[in-house]
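Only one chain is given next, in structure tokens, and it is the form predicted on its own.
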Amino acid sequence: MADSGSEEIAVIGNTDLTPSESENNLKNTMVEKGTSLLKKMEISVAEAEKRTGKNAVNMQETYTVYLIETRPVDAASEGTNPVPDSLWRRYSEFELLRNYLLVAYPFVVVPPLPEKRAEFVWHKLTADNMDPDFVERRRVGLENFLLRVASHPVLSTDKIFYSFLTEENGWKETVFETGFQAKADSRLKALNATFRVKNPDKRFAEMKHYGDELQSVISQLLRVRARAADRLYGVYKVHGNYGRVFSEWSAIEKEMGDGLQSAGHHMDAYAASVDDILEEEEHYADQLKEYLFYADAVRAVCRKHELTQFELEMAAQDLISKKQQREELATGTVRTFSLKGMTSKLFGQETPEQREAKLKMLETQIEEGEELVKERKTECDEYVKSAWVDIERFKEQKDHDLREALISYAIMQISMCKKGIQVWNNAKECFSKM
């Protein structure tokens, strides 16, 4: 299919980024701090193309790519319209790109691609990947994706974005280079930190459950938009059974013929008219379906947290233990039931030597944990603040994204039923001249 040969990758974030590799993520720019790159480059994706190709397999396949271009915005304030800059790319390396965001930048709410695969259909539309209408659908959210990210503070200044925009070979191999795959946490472990942290950031615990609410919400919001989308659609087609009916009984009639004529081309124009209509309605449907796939995104922002602060614990944890384990030895008691103690029932005390050797190594790895324990409390506190600078930012988004598509959508409602009303009052005033 399209994009089968793409590689799908659970990442959540990065667990092993240090604080100064972070720091050095946000210097790694295009542009200088605080500029978005969409402030210096018009960006689009300009037309999708189908073509046949063997892949990794040698096997035959069919796929799509887009049409990315890009031109400076000052060409455009100075007059001058230069050809654009432009460059193919599959859905696949959409994927690989935004797979690399979520680790590089774990505390950002990465925007989402548009779906894979078309969901929450109703029965006029096909799940067909390679559809025209879900083709055009998907340029239209890649290039949305493509605005997100440029427009945002943090990831629009990452050269790796940079390169994807501009650079059409070698892209793939810069990405792989960056190691960003052996940096990514696996589900398992962060779905292990979810269960054991002990001190969770209530912020982010009530925004990881708002996040599944999110979703929740949007999903029966999308189920019955596509319910009514079928009632829509038939209760439209029955109109055109009415002016077919019109039509043909304006045959048999007089004085009658010309009035019924005329009300059955309003019903038929009525009737043609669902299509165009439902089509405006998959846009609202499509808004509405990326931020049911940014809830994820951030769900994914509050896992890592989870994830930084079990590190804090756990490092936390063991360091509790060493000088635990220390004072047992300075001052030779020992709990009974611990494994030290059965031990030492079993094979007798150890020689002073032996205890002043263990004493040094733990004074070592007591050094050790503090240290570990001071850059994971740094670490966790740095990770907190830039990614609640984020999730602030993304709720401001979007409250004023969702507001702006129900107005759209509930005015978009309001003047098909205007359009109603008008064909059935022009076919009064038919009916009215017969």
Given for the second form:
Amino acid sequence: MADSGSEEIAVIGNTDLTPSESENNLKNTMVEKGTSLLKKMEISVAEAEKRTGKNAVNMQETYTVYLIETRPVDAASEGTNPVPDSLWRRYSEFELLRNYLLVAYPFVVVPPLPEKRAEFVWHKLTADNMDPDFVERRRVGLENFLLRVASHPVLSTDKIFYSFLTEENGWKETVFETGFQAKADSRLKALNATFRVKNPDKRFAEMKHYGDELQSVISQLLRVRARAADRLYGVYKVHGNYGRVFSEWSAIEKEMGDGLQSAGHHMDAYAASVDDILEEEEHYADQLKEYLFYADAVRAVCRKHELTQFELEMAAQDLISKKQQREELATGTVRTFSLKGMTSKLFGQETPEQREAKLKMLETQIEEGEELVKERKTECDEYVKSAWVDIERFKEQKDHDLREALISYAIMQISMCKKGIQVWNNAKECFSKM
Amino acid sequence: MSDPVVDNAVPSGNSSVAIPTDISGQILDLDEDDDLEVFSKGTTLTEGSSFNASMQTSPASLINQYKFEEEEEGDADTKDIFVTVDNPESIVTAIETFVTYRVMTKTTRSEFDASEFEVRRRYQDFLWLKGRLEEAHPTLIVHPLPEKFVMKGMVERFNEDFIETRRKALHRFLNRIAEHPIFSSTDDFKIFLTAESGELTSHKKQGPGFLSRMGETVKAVAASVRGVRNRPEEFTDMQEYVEAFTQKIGSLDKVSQRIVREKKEHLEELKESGPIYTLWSQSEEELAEPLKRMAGCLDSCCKETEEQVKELNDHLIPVLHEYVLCTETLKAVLRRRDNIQADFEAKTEALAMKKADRDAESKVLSLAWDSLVGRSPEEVKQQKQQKLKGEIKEMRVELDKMEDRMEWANNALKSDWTRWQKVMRTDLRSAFVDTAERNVNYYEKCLAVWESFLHSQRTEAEGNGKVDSS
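Counterpart to the form predicted on its own, namely the form predicted in complex with the partner chain:
And the full complex, kicking off with our chain again.
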């Protein structure tokens, strides 16, 4: 991978990933540590903090900032304990970075950000953005985003991305200086426009269709999962009532008392265990959500292809019509119906001088047209090539990640079953002493 | 579930009667001697719980000879009567439609004419039996019958599930009666098990029936207003226990039903997720196989959950419900005991008043009226004294009878109370132990499902030469 001007960072200090974070990293991403930026730099989103300040319209607002820490990879192996470089960023800055990347690399399936607002929630989770659990999950999601970008063969080389990680102040200005905003607007317009392409690359059409299906299926899954989580929560928590009643009942019994009392404790433990279970399940939901949003990114890439193809087709179409016009002018025959032809028939032929001028103009236009078509063809071909490379890369990543997600779901279920077996065996023992 | 219609009256010796397999070969030969004390171990055919009761076969020497031993595993069954209730059938007549159940009895007891009986009984008949037992033994605890009518959940009387639940409860009821040292040796019980329908109907008409039961109820209400003066502490303790127990068992019943409801709703959601994974697998290539497997796993877990819910409904819920009904019985028994004591106290007071009258009479000379009527004071006094003396004597005899009755009732209750507590403990213990065990099984089955999924993915990864990071 081309290494463009990345300096060595001199840092002192130590930030080990906490065990849960490393776990999260492994769970979240199959990050190709061997490539690109991650070869040299450890990146993490270590903390989240609440801030208050005045916003653009001078109103007081509360928002959360996230601490991005970076550290050269070989620092640890050197035996020194460097303090990592760090800076604070808020969610909107991440969004800005992503929007920039979308515009700068339209052929890349750009990794998604964690959701802006909590969706597909089950009742215990609030949709409140300030809720600490939500903030924590978002922190993990943001870290995941950075790692994905940093491990991408193309994106990781971007300078804006690099300075996002390293330059706290003035980064925003740098981004705007690239002028990407204008492109961003036109891109959005184009993505939403309706147009028909005559010869799209079949693969992209299929991929777009796949993106639609993926989005639909994952949305359904997330919805059902949220409802199921609600129900499961109810089942476990009601068992807590057993605990209370057993305890009260044990007070009026002589021989049964001890057995009941201890059984009651196990029921309480059973009821309490659902919190951990559902937290882990939330993690699975987050993994699915990432690919729900990825589906959008895939669709955007396919759409861009359609756009370039369409523009090529438009240019080609235009060229053909211009050539036809020239031919008509040169031979004086009207091959196809054209308004100009009609009017000239009605109002009489042009003078030879006019015809000469027109022909000359057409020639220029045709020349330019051919250049344009060539340009666009190249653009299209290049786009198809590089986009398809990234799509293939994405497909492989997706297959791997989702398979891992399914496996970790199974592991979670296994752990849940084992806990259940333990609790009910214990309870059984207590009951038999009743 | 329903067998072909069998003749209502199958006399003994007819080998077409099916014996439940778990008790065949366990019936011992017992001596014909009535007075022999027999140790026997009762076994309920459904629950598998057991307790020991030494039974007096002669009704005369009853309560004080009860001995209750701890449950001993592995002892040979020495139960001498086995009862089953099964084979429900709808009978349609011009007037009504009702369900009859087959009641089969196998016994070696000498007071039975034969060793096997098969009769058909309807719910009313069970109700009758219960009423008779309660009447004859007001302070003994009769196991509750399933309710007459279940309003909630709109259960129809002829709905299959309802009938099956009722059948099981009737079976348990009859077995409890059979295990009860006193109840099982009553004539009413015997007739219930053996009489043909016509016989039973005429026997029913003989005994004190509906009206007398009405009388009981009225008396009971009146008495409860009257109240008891010197209730022995142990019965007050019982009362307090029953009140607390009522609350607890009621809560347990409610909690268990709520759990069933929540599980059912969870199941509904779970059922939807499998198909979504299947749908997803159709858009995928590499992922198709694991997604399909995932769907399969979820479907398997659904089946297991369904099974678990069914078992809760079939086993735990009915037992808890029965003990909720039991609390009504217990309260009634305590009330009746109180009434007996109240009656006794009232009679004691009446006697004391009569005695006071008599004493007063001997002092007061009510001359005026008597001289008017033309009787000599001495004569009148003698007459009055005689009358009072007679009355007092009668009352004393009455009072002695009532005192006996009260003592008998109290002792009966005390013994049966201990017995009931043991049975309750056994029943509820095994119900909860079974439930816990079933839950363990449920989780073990689900565990196997997910472990096989994991295994399949790991083998596939190895097969494809992929590196597994789990």
